[in-house]
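Have a look below at one chain only, the form predicted alone, in structure tokens format.
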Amino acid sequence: GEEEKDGQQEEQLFSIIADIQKKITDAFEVFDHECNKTVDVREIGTIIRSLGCCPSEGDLHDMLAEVEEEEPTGYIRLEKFLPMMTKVLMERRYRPVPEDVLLRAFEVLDANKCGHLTKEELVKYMTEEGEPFTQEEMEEMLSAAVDPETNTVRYRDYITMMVVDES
């Protein structure tokens, strides 16, 4: 009957979260270096993205403000963190960007439609467009999306690369 069929939908409701609570368990953990159900909240937005979510930093300013102590201690506490990660991935909020979507805005940038930006190019855009990129930040992209020989970025093995991260 209905009763029954809601039993299942439940069930199956519970498994899920049971999942999702598990994943942001052990990716919390691998950043618990003491043991103790805490994590220094400079590791939050990695392990945030680690969970297939890549919020802007404004959204990370948010999530953090909803997870810290009264008085913020410089740790964020598992059990803070588990409900409003639980949340946001239920919710499926911050997903990463389709690889279309992707391929367009690199495409828009690629005046000349040959495949591929100069690093300079890359720079200037990243710099001078949306939220500027820290010198880290930025460094770590172009090692990962600059091809040393050419020094461009061939940005549909780029963006195949960044999208495959996620499973």
Second form
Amino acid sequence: GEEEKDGQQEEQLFSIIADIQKKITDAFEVFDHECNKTVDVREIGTIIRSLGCCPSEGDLHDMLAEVEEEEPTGYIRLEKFLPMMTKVLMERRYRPVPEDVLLRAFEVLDANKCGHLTKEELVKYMTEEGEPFTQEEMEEMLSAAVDPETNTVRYRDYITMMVVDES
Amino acid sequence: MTLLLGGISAATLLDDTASQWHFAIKAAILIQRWYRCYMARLEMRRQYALSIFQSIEYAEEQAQLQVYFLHCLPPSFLDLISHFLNSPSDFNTAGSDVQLLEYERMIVVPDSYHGPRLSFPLTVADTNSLLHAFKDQQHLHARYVLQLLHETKKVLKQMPNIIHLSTSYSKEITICGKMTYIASPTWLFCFLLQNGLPSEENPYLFNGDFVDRGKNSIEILIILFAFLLVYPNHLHLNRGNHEDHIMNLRYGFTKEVMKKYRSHGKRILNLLQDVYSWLPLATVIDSKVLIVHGGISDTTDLDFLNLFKRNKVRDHASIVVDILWSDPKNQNGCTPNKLRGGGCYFGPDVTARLLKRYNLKMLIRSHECKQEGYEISHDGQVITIFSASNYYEDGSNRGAYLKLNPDLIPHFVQYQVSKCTRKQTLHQRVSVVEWSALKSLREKLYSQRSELIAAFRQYDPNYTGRISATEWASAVESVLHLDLPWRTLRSRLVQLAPDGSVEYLSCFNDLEIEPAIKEVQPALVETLYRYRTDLEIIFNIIDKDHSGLISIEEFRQTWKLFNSHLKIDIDDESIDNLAHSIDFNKDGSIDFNEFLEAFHVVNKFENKAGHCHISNLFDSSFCFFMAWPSGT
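Having seen the form predicted alone, could you give me the form predicted in complex with the partner chain?
Below is the whole assembly, all chains and molecules, this chain first.
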């Protein structure tokens, strides 16, 4: 009875792990242009994030350190990436930011509590604080976030739109 | 606020400003984190959209090369092809001025023709009038086209296989790769306006692929050749893999010429074939920079490349194929280019060896679509330059050209032609490309429906209609042979059951092939749809006078050849019935273009402006959300 149950659970676990590993391998292969189980280190962030994780740049740096070669070659091998990433997904680390938390974050920046940020305010925070955006990242965010009529960032609407886009 | 407040002690809360600032930083990091994740997922979608396009393109090109290598075709078919390929030229090779005059005599340009009238030798006035005429959507009369091609051939014949250029007098040389699918002659016009006309200080090199896939290939070609005649020392051309009559048959250039020039079309195409064979294969700048269309292989010998008679070689001797079809890879070695079906993948060691052997500094090539319009590989020794922006779809990629100064340092100029005047967000751009890629892929799946269903059924003996994701991916890969991330794509192609298994018949739900003739059996319809491009090529070969019509007997012949070539199991009676039903006016001839165009896949739920519909959807939803009053 007990043993059978254990056996079944074990099987289930293995199949979950196998599924996760296939997911990771698939995402990895999109960037494996040489078909030799390696990807350019600069693509690792994209791969990790596309698997549903939401690490900060700092978190990413830590993960990379785990999978880089001792003598960095500019490439990451699937061999090293797979076990690390499997563990991350199994432990459900770096969970995505829920919509309400994101909203609160914008509200914190909105010192006057007026429901919007000025373009300048957003730029200042995003490019000077935290893990600053590059100019390209900033421009791209502004192109979608700024309401052309008021020239402000109505963050509630922005968030809702982005969430719809993703689904 | 809980998450943001976590871990802050009461003492810190007393210092209001400090804690406020602390929260603000944390908030900023959170937003940045979220945003980067969103962008990464978009990037992933764009990547796999591009790999879909690329896989399909290369698989088709590969099929093309195979036809050309005549592997599996029966002898009677070879006869058919060689008849087409070796049609005798219309004039003997007496003095060329005689021939120019022959064209004058043979082809009358009517007074009603308001396009450019060229006089040879060409001058800047002629090139100007051509640019303006094409910008205004005019065509050049067949007689001038023939004369132009004739003169171009004369000029090209004088050139060696490998051209040597020097930058000693020029400020910069501009290098463009792949003009096919360039928006229009208008683009070329603006480009030349901006970058300057060819001159001693401003020479140009066009690195192959001037034709196919667009609607104005012949006009682009005419402009390039006209400039070649007017500025023979300042405008240079390398041959690309699309400067080939079989490629043209397949990728639309032949059709374009026949449509625009009708009875003169065949003569133009024949002469063009000649001209292609005389295009130089490579260029070397300052004895330091080698430029070819595709790439190299470990057997590329530049000395031999320079010596052999380039117009005599059966186009597909491997030495030429390597130059026109190879792609660089990041790992060492030289392996056959399985994706393309010809040429090879050459590694950094192959490049290094060749550059060292001939004392060269770098290799510049085109041939592959790159997202940014260019790419540097092999430690800076190989540059890929790709000038056709939006190659697969609006927004799929940027185009770029290269400017090389006398220090041989490359400087890239990127651009993107865009239909929209309002700047689209990345999400909108990616969605358009992705939608288009998935559409192509769905059509591909549909075209091999029977085979796919048979493969799926192998995993589903009890006909439950469901198989696991892994089984689905294996089955699709085994039938389509397209190396794509099927598991990742699965949710966009097919419906999933709650337990994650795949309802494999659902990917065929939205599509159907709309056959022109109702009486045709579904199996035949599917076969005709799948092989329509191959059929088109064979029809074009059979239709010797390019009238667009073939007789019922020829149709039957074609089908028999096709049957044996592809081992399709369609009986003679069905073909006969089909032939008779297609013969709408019962005069014994079939308009095969109409016939082929009639067999296309349609989305049952798509309206005529299907594509526009999707992007309008995004536009309107964007505005809608922005209209919400604040506080709701």
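Positions refer to the first chain, counted from 1. Keep in mind that what you see is a predicted model, and the values were worked out from it rather than measured.
Panel note: of 41, 119, 25, 96, the residue at the hinge between moving rigid parts between these two forms is 96; all others are over 12 positions away.
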